[in-house]
Amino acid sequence: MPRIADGKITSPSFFIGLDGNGIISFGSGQPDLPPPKEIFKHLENQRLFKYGLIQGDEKLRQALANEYPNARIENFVITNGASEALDLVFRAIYQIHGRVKVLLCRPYYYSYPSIVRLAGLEPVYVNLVEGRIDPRDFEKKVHDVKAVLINSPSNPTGRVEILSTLRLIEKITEKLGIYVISDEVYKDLIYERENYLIKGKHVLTVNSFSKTYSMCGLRVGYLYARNPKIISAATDIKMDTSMNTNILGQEMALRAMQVPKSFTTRQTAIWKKRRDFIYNELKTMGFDLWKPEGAFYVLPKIKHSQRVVNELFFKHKVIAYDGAWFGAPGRIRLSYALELAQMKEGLARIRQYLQGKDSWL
């Protein structure tokens, strides 16, 4: 898809690293909280920029093993971020399976749908209802397919699924045989509960390091699985498209894993803060949208959203994401991972920008 065409912004990647020139953006979710400052020390060790393990480092996998019950290191495999994880996961089901669907939930994250047929598989959907799973389209739906993904907190609509949700999914799951794929990068920003981690033995777990510990930049995640054909496949096509993973970056990562818990409980109080500013201001203006349980995202209502989007950047120099390229046409997608200045800078814009358009709302 081109990012431009016909004068109309027609996909995120053309604003994904664009900034300053007085720009607000409401659109990338990359936190600008920083990260833990015990990563940088003393990085001048050669190791650290040769190859390395193509499954991973072999610290950073135990430290992970350490979190998940009965763990060891052979189950996991670290990637470029989770999006390289999610690709080897579809790519490694083709190899074994062939061509079969997967159920996403819609709205999804936008790179889902295309990664899942790159991978050579075929996508089917299942509507939300209130940004959350409906079960009984779940239960309809669900024997046509070999996966499911599951991503909770969700981008773009940062709800959390209904615990007794996940654990229909968890035996519907089991019983059939088929696997989840659990996208839980947002696991630790979670305001209203505890993280359920999804259980079983045909569960897939994909994180990564960018957001809780804000490290984007760095592209680190990893892929969780007891199934170890589907990690051996996987690590395969790792070998032969990306090599290893940043050497650099998985030392950084253990670092980070190794910072007290009080880390991540500072960084949560702060986005839910600022969840509850963005919500409130959107609320007052005339927006109707969920409540984020979770993640740093709103989805609020509005029509024409294509230009909106487009009218916001070009002549208020906001940027803000279409919902249509999250299978949710008539919504936008802002993130609230950006200070508070700034978002009430931004929201001023958007307010100036909507007068005389009620109707929009």
Contents of the next structure:
Protein chains: 2
Amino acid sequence: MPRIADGKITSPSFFIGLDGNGIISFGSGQPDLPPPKEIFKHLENQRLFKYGLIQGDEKLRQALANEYPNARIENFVITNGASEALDLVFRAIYQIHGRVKVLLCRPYYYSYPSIVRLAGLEPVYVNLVEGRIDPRDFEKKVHDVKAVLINSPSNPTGRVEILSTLRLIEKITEKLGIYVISDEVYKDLIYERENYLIKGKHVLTVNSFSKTYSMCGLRVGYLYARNPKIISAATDIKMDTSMNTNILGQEMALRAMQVPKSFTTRQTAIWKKRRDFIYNELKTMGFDLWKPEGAFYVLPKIKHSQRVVNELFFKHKVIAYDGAWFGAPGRIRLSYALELAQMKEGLARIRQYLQGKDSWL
Amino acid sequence: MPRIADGKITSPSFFIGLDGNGIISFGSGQPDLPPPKEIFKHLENQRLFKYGLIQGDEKLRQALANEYPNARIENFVITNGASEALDLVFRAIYQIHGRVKVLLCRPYYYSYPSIVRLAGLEPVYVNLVEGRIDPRDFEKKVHDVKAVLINSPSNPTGRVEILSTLRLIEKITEKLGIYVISDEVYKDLIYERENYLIKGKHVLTVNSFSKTYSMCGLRVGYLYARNPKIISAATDIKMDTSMNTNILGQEMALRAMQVPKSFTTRQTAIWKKRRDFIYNELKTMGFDLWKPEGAFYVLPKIKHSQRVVNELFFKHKVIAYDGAWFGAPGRIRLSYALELAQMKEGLARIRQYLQGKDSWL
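The form predicted on its own done, now the form predicted together with another copy of the chain:
Shown next: the complete complex, the earlier chain at its head.
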């Protein structure tokens, strides 16, 4: 996909890695907060430069197993971020079941449809209602597919699924013999209630250290599954296509897991404050949007979203993502993973841009 | 693939990451020599923990561009080792051309057939003669395929292709409009002559920092291509399936590139000494094998290679790989990436095991 065509930005990859030069970015979904300082010490150990187990370091997998009820180290594969975990899961499903259908919730994280298609599978969609799954619609669509991908808290909606919906999904998919791929990368960033971990042999949980510990660039994530066939297929594919996840990153992930829980609690408090700020500001500006319950995104409505994203960037040096990239045209996604002062300045520029455009909101 | 079935080891993944406990490993192809010490300093820079460009850090790509004639940073994609570079190349070819055939040389690196098949392509084979490509046989088979994968110096044969063969491949594939994927991860480990870089818009060069700088576990490699369509497709696939290669590893690769050339020269001298040692020892023991000209593998003939690999491991704690995993049954692959003292002990155990089995050689 070209990143820019006819002078129009057509893909979020246009923005990735862009910063400085007075740009204010509501774009990329990465924490600006620093990772725990404990992870930097004594990295010169030679063991950290050699091949490791394809499935992942045993100490790291043991630390993860301790966090999930009745889990064992063989239930995990450590991956190059959640992205590779998803890629491996879908390629594994293709190896086992051939070209089957996968149900995605729309709006979706922009890579979902491509990851599914690249693996040889076919995406089908259920539309979210007010940013959440509509249980009745879900029940109708789920009969036609072999796997379902859910993402709660959601990127880009910022919503957290209702408990009864998650229980329903857990139950109905188990009954039908359908996989649930649960992308939980924002599970430690919920403002409203605890995370509900959906369980079962049919559940394939995907997570990462990126958002919780501010380690996006290190690319360490994992797949957790009770289904040994999926774990084995994913590990075999990883052996051929990327080998072990970088050992240094795995070591740092292990250290991050050992820092006191207060690290995440403190971070979540900061995120919540920012959430309140941006939500209230956008409301005041007249935007129609959902209140985020987790993650760090808002997805306000705006007409001509492609034009808005282009003009905000080229005229005002503000990065926002076009909702169309997430299956939500007529909206823009703003990440609030940036400092309050930056947010204020960014919102001021957006306010200025929108002068005389009240009818677009 | 199960790693062990009916008590028989069936895949190299059984051995990966196994060490200690008195095991002598001629298995995994990773240098035991340390990486340059310069790469460890000041890693706590916060920038190193954030998402980077999907295509790879610009400084690292510039440093690479300086090493290839007339290359520019847009010709490179930094990847999770050479493995991901190959995976991306074949997936990109599938995106552009659909299900086409890829010519592999047999014996091959064990992941090649799977990487090709996982991408949706079909592997076909040309048999090596004395561990090298037979130009006439190659000319016959090449008409039927869309891409050719070559690997010189070769894992597992240790051979370096003859210059005239490489020039022929360069020319004939260009004429036929066929891609040449040139896996050159061992190009800095040639004992007999300089590397010949095959060139052209149809050449897709794959390389890594793993072998040259002893950084296998960090997983940093790259794709170098003058074909912008391939680069763009590979970058798009990487965006969806793994994002940027881990930033810390990229920074360390950049520093490794800045160390004096004497680092590699010194290492190559050590490899050559080991090559001479193991080649002469195996010859003395009565093995029939090719003399390695690069990389760090020997592939001696031995009957009942599966049984040999199993018994060497379970009875003598010696890791050797079954030639069958590389498309070369009746041979075993021994890596000589280990210290002389270890090699001596390992070869003594093999000698002991082979007592009374002269007819197997």
